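Only one chain is shown below, in structure tokens, and it's the form predicted alone.
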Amino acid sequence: MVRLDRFLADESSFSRSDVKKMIRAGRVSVNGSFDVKPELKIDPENDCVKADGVQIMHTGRVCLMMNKSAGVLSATEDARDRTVIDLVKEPYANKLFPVGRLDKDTEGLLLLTNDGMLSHNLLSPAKHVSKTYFVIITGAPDEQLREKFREGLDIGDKKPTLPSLLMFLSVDGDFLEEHITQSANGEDCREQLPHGMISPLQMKEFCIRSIALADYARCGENECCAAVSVTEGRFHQIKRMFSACGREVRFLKRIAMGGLMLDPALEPGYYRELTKEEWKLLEG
């Protein structure tokens, strides 16, 4: 049971105050009945709730999968540009609100919300969620860059970053180091990895299924393909990071956070539910 008030800010674009006003000029019913007040507790699951004669439809707890598109903001509004939220339609429309954020020109997974509970969870810093990249940068492939994401770097912030996992591909998909291997009992061979970081194998996993031939295909002269996996958030964290060693990033696009990698029939721009598989990944 839930406050009438709640649940009509909650499952609508009116905020509190203006739901109070609806209640008390008599615009609000439930089950028919117009002689309601804000503190009024309701049943959502059976109750009929209708505002200006419409039925107020109860969505429950939501997580969309989104593969956010260039020129997008990650916001609920803006005055200037259009952002996430305002692709989403009924009956989701104004009731969600991004995890996290990607820049503008970034491309991929963002997942959109109306659980504040799990979108603290995973963007909390104390629980080192991992989030994995395609990244197309200047220049050839070097190991010695491996190794200084491997170390963490300094970005001009008070602290250097976590370590990070830096792997180069192929403009074909194919991984160019050898540290891909499985042990005799089909467990990963990890490197010495922080909290919450996937493994090489777990990468190899997310870059096979969610990157795209045309992704690759952006890659031109004088660059190379790569992907890494962060367990920070820091603001424009990918690109200070390549800066940091010289190298500019070109292209960006999240593939994966935690163990939820992008779905790659998700064409950009578009959503969808997350299935109840999926929820256990981002709840384990």
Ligand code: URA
Contents of the next structure:
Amino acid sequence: MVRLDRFLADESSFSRSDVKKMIRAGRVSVNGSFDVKPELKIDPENDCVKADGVQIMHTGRVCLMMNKSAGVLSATEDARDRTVIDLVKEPYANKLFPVGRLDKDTEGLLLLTNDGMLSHNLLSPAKHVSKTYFVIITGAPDEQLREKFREGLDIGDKKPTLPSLLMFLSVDGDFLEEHITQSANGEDCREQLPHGMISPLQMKEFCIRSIALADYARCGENECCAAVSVTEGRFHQIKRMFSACGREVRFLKRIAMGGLMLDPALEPGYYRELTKEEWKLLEG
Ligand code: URA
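Could I have the structure of this protein in the form predicted together with this ligand, to go alongside the form predicted alone above?
Following is the full complex, with the preceding chain placed first.
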């Protein structure tokens, strides 16, 4: 059972406050009765809800944003290890699947949905949806590494990786400034963005808003922090890209998919439903 205003807002493009106004204006009926209030509990499967005479169908689409914790598998089931599905409680338990995979030791943004089309659109190589990560790697910041990532790397697959965006961060969360506004040859990075890639400024925004100081604090001696964004989803891609440059990934956390950023208020292992605005960020 869900509240009438919640049901209508979820199933339409109207906000919760617009929906409340519509209900109070007598534009909404439930099973033929207009004597309804926003807080009325309805059964979306069986009750007939109409707005301005048009029946509102129950699609039941759900998408959760999870901050995956390390040590949990992003699979639906596993005989030995705990999976992200095990973390999901009622009313979503066993109804959703993860959108793609993160390695067992990778943390951060993982979507769980029952919407196959959403999943397809986010994962299909043809769609080039960017995935942005905070990473701690061995060694020092190096402009040449940025060039290599931008050009594409041979990581042992048939084809080199598509151009990707790499920016180094200081351990107190600042960007190394020249990386934001300029590329190595002094041109604006935005000119060279591959299809689907976020801009350096958007990457900066994601980093400022979603990376916690505790994440930076993991950076040890002879290690450095960076943000990297790719528009593919190859197996162990980020680790293999750094490995191809002689670096080892010590910590990996996904902070965004396309324009959708991980909510910094979500503790590892916790999740919440996407807001309407977040659905729009994913679906354009
Ligand atoms: N790339 C990796 O190497 N691991 C992940 O979990 C995600 C991207």
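Numbering follows the first chain given and starts at 1. No experiment lies behind these values; they were computed from the predicted model shown. Under this definition, the rigid core comprises the largest set of C-alpha atoms superposing within 1.5 Å between the forms.
Visitor: Has the Cα of G32 moved 2 Å or more between the two forms, judged after a core fit?
Guide: The answer is yes; the displacement is at least 2 Å.
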